[in-house]
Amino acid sequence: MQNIKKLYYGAAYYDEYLPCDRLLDDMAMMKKAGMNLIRIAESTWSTWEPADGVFDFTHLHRMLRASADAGIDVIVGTPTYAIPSWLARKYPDILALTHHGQELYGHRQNMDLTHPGYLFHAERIIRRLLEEVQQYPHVIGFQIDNETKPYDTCCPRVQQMFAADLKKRYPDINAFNQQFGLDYWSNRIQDWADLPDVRGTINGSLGAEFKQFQRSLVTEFFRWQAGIIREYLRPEQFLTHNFDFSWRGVSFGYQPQVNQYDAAEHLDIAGADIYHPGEDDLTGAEIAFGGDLARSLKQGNYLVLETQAQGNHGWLAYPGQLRLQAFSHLAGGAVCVEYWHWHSIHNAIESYWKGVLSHNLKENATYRECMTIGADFARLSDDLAGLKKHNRIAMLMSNRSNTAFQYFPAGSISDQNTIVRWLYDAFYRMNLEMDLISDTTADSKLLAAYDLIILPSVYSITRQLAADLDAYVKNGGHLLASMRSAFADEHLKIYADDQPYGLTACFGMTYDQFTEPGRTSLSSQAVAFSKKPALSDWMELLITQDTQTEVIARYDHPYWKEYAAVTHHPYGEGSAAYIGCYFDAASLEEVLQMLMARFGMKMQAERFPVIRREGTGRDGRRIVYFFNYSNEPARYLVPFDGRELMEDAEVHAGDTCGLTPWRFHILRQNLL
């Protein structure tokens, strides 16, 4: 991984989009704001190549010369995510054929990543672009494409590639039919040429397998493009990508269309695009989740390549919030914060996604707050760059399980990210930090690095992973799973065994029935609920299997009251807890607080809206951030003797310090 030695602060910049020539003015304004980085070039293939084989890099060199003169470094993005119209005219089938039909030209990311014509022209523009920028020493890195996905390409060529991949992995076609359950509704095939158009399949296993294949196309695209770029890369330059997240009006959960862990293997440092609510809805949870995922992709520092300055309607930061947001990224391990974008655009679809500057392109309140952030980043770079995290909790991410929820919803929950964020946000509010690891790489060695592993409704689980989790708990680890975990294999074929598969002895319980909760609530002798828990969507009727299994909560219902809803079970040297239903967030926190005591894990004194995030600096000293995500004053307990860096004040262990609304402190421990 590239070792970034200082903090970077900046914005995406598009000289090509501006209504007038103000390049030198913009560079001067960025410099005044303390910005030391811009990202360029990734969105304008049609500018660099206005006609087939005709190249014009005027704007590119203008930006590179001006940024060099201003002392501003540059990340260059390859422009392959938005094809020019002449390319669509040359190859009409370059536009992806999807589950919904043929794409039309106009929006971005509408092409087939496997199309030979696309790959030929993409390689040509990449090489020409890299040749143009080689002479500039202030180009510090390159970004592959932009928020890459498979774009649901389903054309006959892709389906033939899929069939060939299946044939290679299943030389016995009868074994393939059996594994995927294709006898159902007469879907069995006896010849690979008979594999039907996957767009019509009613078989969740086959449909999920195709989605997995589509994800592999993205990984292959990264491998291919990284190979080209590395031919030109200088030793000091890095290769990155701006991964995005599932979208619910903001960055929400793990991206279901990409195996980001696999794709990140072809990068030097991971990047992320993190967008979040603003104003009264700002909690920092999306910043933390996105950062924890980006950091976990390569187990190290990461770049925030896009986040909001003003952004979407309703995101305008209150005074002080922009600064709070920038340092919230650093607290997760980011070494760069870049806004999308520098200036508000005057036409096209994103005209009202506002940049640092508004449409009049003058200094404004957002810009003036950027000036304080730039000065802070420069002053504190040596202390804060390269923060290392040492989390003892990990949550297991699973593309297969996310796909499973699309085919087999849990009531109205058709996205596993609902459960991911249900659990993640509760831990976040309790100030229990975590890594986000992949089920495809979670072997016994990785699991052993953590005190607690969380399965957020990990529906799909391999036999090996089930065995590894069982051994992990026996050897002293703690396991927490939510409903529908360990239900099916890697092909979404449901195990014909007691549920949860391979872990019934570990959890000390099983179940074989589930239902919609209706008016059911929870009762408990272990948890004093502050209000009556509200259940929805899904409940499993848990049956304890031995006397050591503690029933944390039962169902409050005239017919289901004999069944457990939440259990905890000592097992070997460790223990395992299972939450068999979905209920309100406040009650979940109360259950988790009790379970953390059962796991023997230390709780933090602070709770949301005070958020605590911690790591170690390059000199080995502890760095602790305290954020106040609220309109009200808040307080926190100082954990050690040290210095508060924002106000450059001495602090002492056991002191209580105050935070005004939307403010934060950064504590650095004294040298021991």
Given for the second form:
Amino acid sequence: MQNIKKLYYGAAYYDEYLPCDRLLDDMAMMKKAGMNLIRIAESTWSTWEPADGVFDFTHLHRMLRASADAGIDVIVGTPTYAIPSWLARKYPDILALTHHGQELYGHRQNMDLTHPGYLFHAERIIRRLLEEVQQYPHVIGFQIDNETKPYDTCCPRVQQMFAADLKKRYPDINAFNQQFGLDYWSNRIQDWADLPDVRGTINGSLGAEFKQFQRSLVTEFFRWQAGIIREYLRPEQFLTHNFDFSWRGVSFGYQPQVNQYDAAEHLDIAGADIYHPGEDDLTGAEIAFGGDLARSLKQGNYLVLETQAQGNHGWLAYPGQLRLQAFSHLAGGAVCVEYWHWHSIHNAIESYWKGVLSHNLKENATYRECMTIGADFARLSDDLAGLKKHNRIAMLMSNRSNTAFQYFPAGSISDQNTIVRWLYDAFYRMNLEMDLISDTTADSKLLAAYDLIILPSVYSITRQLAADLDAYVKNGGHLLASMRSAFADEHLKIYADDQPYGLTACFGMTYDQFTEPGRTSLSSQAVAFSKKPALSDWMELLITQDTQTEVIARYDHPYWKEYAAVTHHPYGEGSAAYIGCYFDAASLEEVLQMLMARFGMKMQAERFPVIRREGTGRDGRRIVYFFNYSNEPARYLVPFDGRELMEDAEVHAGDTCGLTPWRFHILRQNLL
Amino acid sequence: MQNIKKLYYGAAYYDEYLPCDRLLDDMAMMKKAGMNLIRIAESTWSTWEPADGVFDFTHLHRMLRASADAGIDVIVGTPTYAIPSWLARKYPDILALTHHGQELYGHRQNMDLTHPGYLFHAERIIRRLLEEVQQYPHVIGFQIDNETKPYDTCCPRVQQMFAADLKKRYPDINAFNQQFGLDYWSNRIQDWADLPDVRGTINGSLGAEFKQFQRSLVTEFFRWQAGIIREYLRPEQFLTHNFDFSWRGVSFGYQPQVNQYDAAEHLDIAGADIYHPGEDDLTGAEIAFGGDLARSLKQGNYLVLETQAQGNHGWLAYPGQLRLQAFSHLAGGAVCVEYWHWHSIHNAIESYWKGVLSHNLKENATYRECMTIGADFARLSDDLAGLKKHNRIAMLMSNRSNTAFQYFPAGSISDQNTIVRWLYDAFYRMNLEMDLISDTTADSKLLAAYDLIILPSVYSITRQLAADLDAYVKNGGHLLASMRSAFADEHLKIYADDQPYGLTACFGMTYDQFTEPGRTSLSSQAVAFSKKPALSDWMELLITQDTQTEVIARYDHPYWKEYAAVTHHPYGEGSAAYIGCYFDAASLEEVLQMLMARFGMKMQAERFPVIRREGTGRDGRRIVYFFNYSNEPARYLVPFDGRELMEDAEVHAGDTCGLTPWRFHILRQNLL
Amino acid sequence: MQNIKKLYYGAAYYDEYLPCDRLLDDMAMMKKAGMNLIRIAESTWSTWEPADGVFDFTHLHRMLRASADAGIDVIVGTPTYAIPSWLARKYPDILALTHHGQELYGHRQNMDLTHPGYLFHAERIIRRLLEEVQQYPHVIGFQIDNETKPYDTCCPRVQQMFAADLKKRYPDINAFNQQFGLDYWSNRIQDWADLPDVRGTINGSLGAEFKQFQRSLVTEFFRWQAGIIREYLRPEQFLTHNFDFSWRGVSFGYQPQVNQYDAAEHLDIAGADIYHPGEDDLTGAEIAFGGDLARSLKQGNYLVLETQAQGNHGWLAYPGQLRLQAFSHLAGGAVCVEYWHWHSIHNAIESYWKGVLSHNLKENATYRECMTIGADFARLSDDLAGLKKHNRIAMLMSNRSNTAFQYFPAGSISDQNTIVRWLYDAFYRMNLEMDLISDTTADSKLLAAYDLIILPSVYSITRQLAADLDAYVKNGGHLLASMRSAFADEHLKIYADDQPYGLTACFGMTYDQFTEPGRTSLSSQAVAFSKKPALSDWMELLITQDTQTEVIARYDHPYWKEYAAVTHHPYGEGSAAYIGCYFDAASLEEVLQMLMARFGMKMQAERFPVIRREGTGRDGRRIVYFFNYSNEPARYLVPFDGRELMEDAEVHAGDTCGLTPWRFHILRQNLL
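Target state, the form predicted in complex with a further copy of the same chain; input state, the form predicted alone:
Zooming out: every chain and molecule, the one shown earlier first.
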């Protein structure tokens, strides 16, 4: 597969859901709006195969022919994430048995990904579908399944697979008992057959290991399905997947149920869906985070395979926001923005997750704004497609640590993504861009590519990674960790050693006690807080171990004032900072500004609501986006002589330019 | 059956629950209090039939003989809504399998109404009971079962009945797939045997259809049981049922689980239980709503078969409130007020749902107030029994729309009754009385009987009803609809057309977008709001389509201000108003006052807390009640020359009369 | 067994949980900290018996030898409260079937205590363990199981045992129906085989009877296990149990699932675990309540077998608090303070319930404070071990009443312990100490031992106890009851009589109505409330029946002002007070102060945050503790000439002494 060299704009399209035949009207409307891509087929197995072994691709060919005629390219999704009811009837145990009992048929993603009957029928429909679409040159790529996750499968057969896997890794069952601490509460086993139903375990190490095993089932599923599809793939076609993120009513953080970095190994290009708050709550942070993650999965451009048009209740874009959003995706490195979905649906659960068109299927305010975007994309494709990033900062994603927070919350924080976003969003508001790398692939070499590594409460860390981080700092890197980082090993066994494990010399501090902050605040000689920091949930009583350790902030409390809260420590050629507690976002930004100075990192002139994102175009010229994420006018400083592409005007370094509410500019540096 | 021509006052009575024999004492106490009716037998199958086929009617005959001796009439309830444990043991699957698993024995209303074993044994006990009571002339009527509902039965057998019903209605399974949108998420079926367990469905159309099927089971149950009872009914005896309403700790709105209009077809007179807040929270709105609904079921007088004496915790009436409540029921058209129940119960779940007597079974404050009511009822029976209403306003009840809100909430509003009561209560506070009619029986003729039809977010509407409403307005009627009205068809398939479906010409407006209001308020040139309206949950962006459309209010918001929020439109001989958003009750009252003027409807001089209710007595003279629902004194304007019946004093048109707290007057117009 | 004559200080110890071999280091560290006791073995059946019939006591002997060498005594717990997974595999139904379905393996306390397979294997491991430890003279005692409860076992077999028990007690099934009110909702049975699954019952009497039966299973389990252990017990060894209390994130009130008084019959000395809030929320109330209960179980000294070192998140003691806590236990009559646990755990669910040592297993701040306590205990053992109490007040604990509140809450109060602690804590803050006695053992003789008996909403009361209380007051005792006391019999059948049952003459008042207070407050001529009392949840409309009845407070409400809220009534030689409503703690303290004056009870000079606790040492001299439970300095009045033991200084009656924050003094009266 070659790199994607143009911008794609489009929507998911479902001819089979429509209450009337309007395919040609829709293609014409899309074309008129400048759309050049649809995604089809990923949800409709029962339409392609209405009964076991009976195939009907009428709708498929209708869509492929009509799109070809309209000059619209197509991504075809395999339909395997929603099984037909006849398949559930054929194999009653195909519906996953989960922690909450056996699934009922109805919703999607309810099956056991390892069920042989599922795999047999999935392979058959994939092969049949791929045969059907081979004749169409405008199919540019395939999507494996959709938003795949393990669906919490934990039937006895899957648990036996898990036991077998453990047995292989622990030939000595006593080593297993020891590593997982199973003597506790009489959970020790002497025989693998005694491994109890993991659904009842109170052992976080064992529970987390099973979640890790569930994640491996997803990676294996990708390997399997990619293998089948690649038999049919033409050289110019790509294989992608629509990764989704952890969900809090919007795309929030890293997906805990999938190791997306491992899964992405089997793809050519990463894809993702990104949903975010709208109207007054639109900040762009989710677009940036999701995009940075998608880009980092394969260290390159990515496809936004789904994002909101009208979307969910309360997301209806103000005039101009839809356009701002589309270009925000491009600013992260996307080469494709596809809405979910073209038309709103007239039945079933997502009828109020609205598409470009409302239920009356006519041109509307949303459609009219799409037309401006389509025109922009066409006009600017050469400049903006294939943006490359050169970030100096990386944050470490860790499935294990996320699981750890579920078993061992920090006060009320039971999702590590709370911390991930606490830190990410502060950097976002300061316009410091970053990559998001995985703890399972981060090695010395990868670390060395960055000036600053951030550990967002990366609770679980291997001995090797601790050593690598220590060496990274010694060799001139900068490290920033928040509370609880490096506390337990990869099986969530807490290190019986000084914390943070393996890094006390690096941080020049240690601690062994922590508590709820209650009325505790922070005091600092280094940071002039604009308001009293509000601590909650967790505070570690840090003890500096080195005269070089600078106490950036300490606790403002009658008894805990002896202890440090935030430290910075020069170590070897680099330095390391540690934030031992959790507090409000505004104070964090003030702490981070101070720490960036200590690290010697460059700051940007603009702060949120002006968002600045940068990269280089395919011709190597700098492209800088400035977005105004607010209801008020804003200004930015032009960084170089160049051209503003939206208004097609010349700009000069040092000028300040204005942005009306929800408006953006794109600066292209002049050729030097 | 003849019409009921006198007032009944009494209580449910359970000799079999009492810890000691005090039947004669109780009858004497009731008689002393002026009570002339008891309801018996509806909960005690296991007492009449302690073992399979073993019958013991000792308590029944005791109660019938003692009441006969005391001159107290009796309504006998069939005991079928609470099965004996021997019956549950005999047929383990008689306990309903619901969305939450199989019922355990213990509470009432836990059985599958369609179970053949249940029906066999229910018929046997009904026939035996009816034989036993045939000899008693003072049994004036029978109650079918009690508060019957489908109890969410959804066992495989019931689901097969459902599939068979669908198959009959959809000989072409593709039409079924199309109507219900089953292609979505691969839910399409090709064979009726593949219709999956509806408990898992994510398809609101299918889920709602099953709820509709469950409601039809109740209607069928009424048909079946009425058929049996009518074999025994004497001409002067009536058949009734104790309908209950949707429950929010009090009787709140229309019952979503039963089509009470259909069920009432099998009765002679409607009955209902009405429970309402007490003490400072007593407003009378529940008494009015429940009464208007009960009266509308058979368009005539009704029985209040249960209402609170001391009732639940927090309902204990202030002095005077019990009397106010009793006459509030009469003011709605009730001819009977029966308490649930005479004596408080010493064991089990309703021990704190207290009767007239407390657990010590002695005269108490509540009993003493009952004595005044009993005397009033006896004195005023000729004047007040058989009140007829002549309402010009009707509100449309819709089970389908209620179900729709469960699947497709409007923001946080997942119960359409929230809207029903929002509108009903505003009219109640303005003393504009109404009937409550059903969408399943409303036809041109019924509509034409009213000056104003209200659609309280009637989401689901047939093509026929939309056309009838359009014609109704054209012919001079007035229509008032709130947000989301006429959005989907009878299977909750959203109309792929301009909304409100079929009524855009009538309303002179359309819309295709809606959102969460956030900080949005209303601005209006027509209504001078006394405070800034507070919007929440839902707002539609209304676009007027006709120069005649008056924008009563528009949105106060930087971007949405282009759109209308409330409109009024002259259409043909009539006019139609539409409220596109949800806001506070006080602002609604101000909007409605303006709209009533636009409709040319007459307003009343009094507002809540003075409540005015009117009808005509059997001799055709106007009867007007004025209630003071407050802790403060109040006044009202006498509408005609007549007599005030409570204080037996002459009154003249134009006088203003005073009402002490929680006091009421009843005016009878002089014979003209 | 002889009385314990010295102070024990130590921790639960788990060599088998440790990630490395550090047994000798730990023993040395303990010894250095002055610790002289460990508790072992209670959770680790799977370590002693890793496979069915395979025994391995390596860790046991290691611990016993090392502790012997270090001069540290040992309590050995039987490991029966956490079963091995092989045992769960062997008997799948050994895992309890509860109201929530069948337990999964994983957590402790998941088994059916009556399962024959469980009993067989439990007996075998107990006997093997006891044989192993027989050789060790420094094993001073044994603990039966741990925190035993019935684990809500309600499988069919257990329910059959329940039915058989009922049948034995009710040879006439009609008497059973009558007592339990089963005619209600058709629940009557004619055949014991028809007794339905109690899990579905809506009959509080039946449900409560089953909970009573479950409690009897625990007592029977104690009888059985004590019998086995006593076969091995040496004369100088004791048998104890670690009782736990009702749990609200901390030890809160009396344990509803166990009749601890009955269970304690089988022990030599009571033991308990007491966990309490920390830092700013530390008040000592839980330490006092739990200690008073433990002491009352066998009317003597008790062991604190578990309490927090670092404990749960948010409990980390401020400097000085750990020491204050340890001596607070002694002040209640404890002779042992053992932490749960020595070292923090590196895997599984209690990793954040931290021990003395943190996860790095090194000396830390907590350990350093332990060293001071160990030294204190050694120095003061002769003075402080074996403190005897001579309380004049007793509060009645009642499992039945607690269950009653679950079925019949008072407004939002569904746990009687809310009332228990409302009253207990007010007395605690006033420094009025009390015993906690059981309604199942309280007879005339026991009552007569006290000047004041408190009924904390003791809803369920036998006819006999009501008569005994009446006689107690007649004979000069004082009685204080809160709302709902004496309302129902021992089967929660509400008395069909004037309330409070059997005590209306005694209280000189009765009532039959009650309601939610809403905006009601209290007015009083007797008590000058410092702020307006805030009522909630429950108020009874008390009617005085005797001119001698003093209305201490009445309701401040337009309609309820006719009724009394708090009464006091001289009766015979004594008097009785009744509090008919629930209100804020500060107002309660003011009411109680007035009532203490009416009762003629002596008040203390000190109030919380100064806590005063008193007893006599083994030589008969008075020992008075003064604790400062606050962040501010405080003062107390020296009650006698004597010696302050902490600072070893002479003190004189009438002096006032100062206490720094979280500091305490211990005064020993001089020999007279």
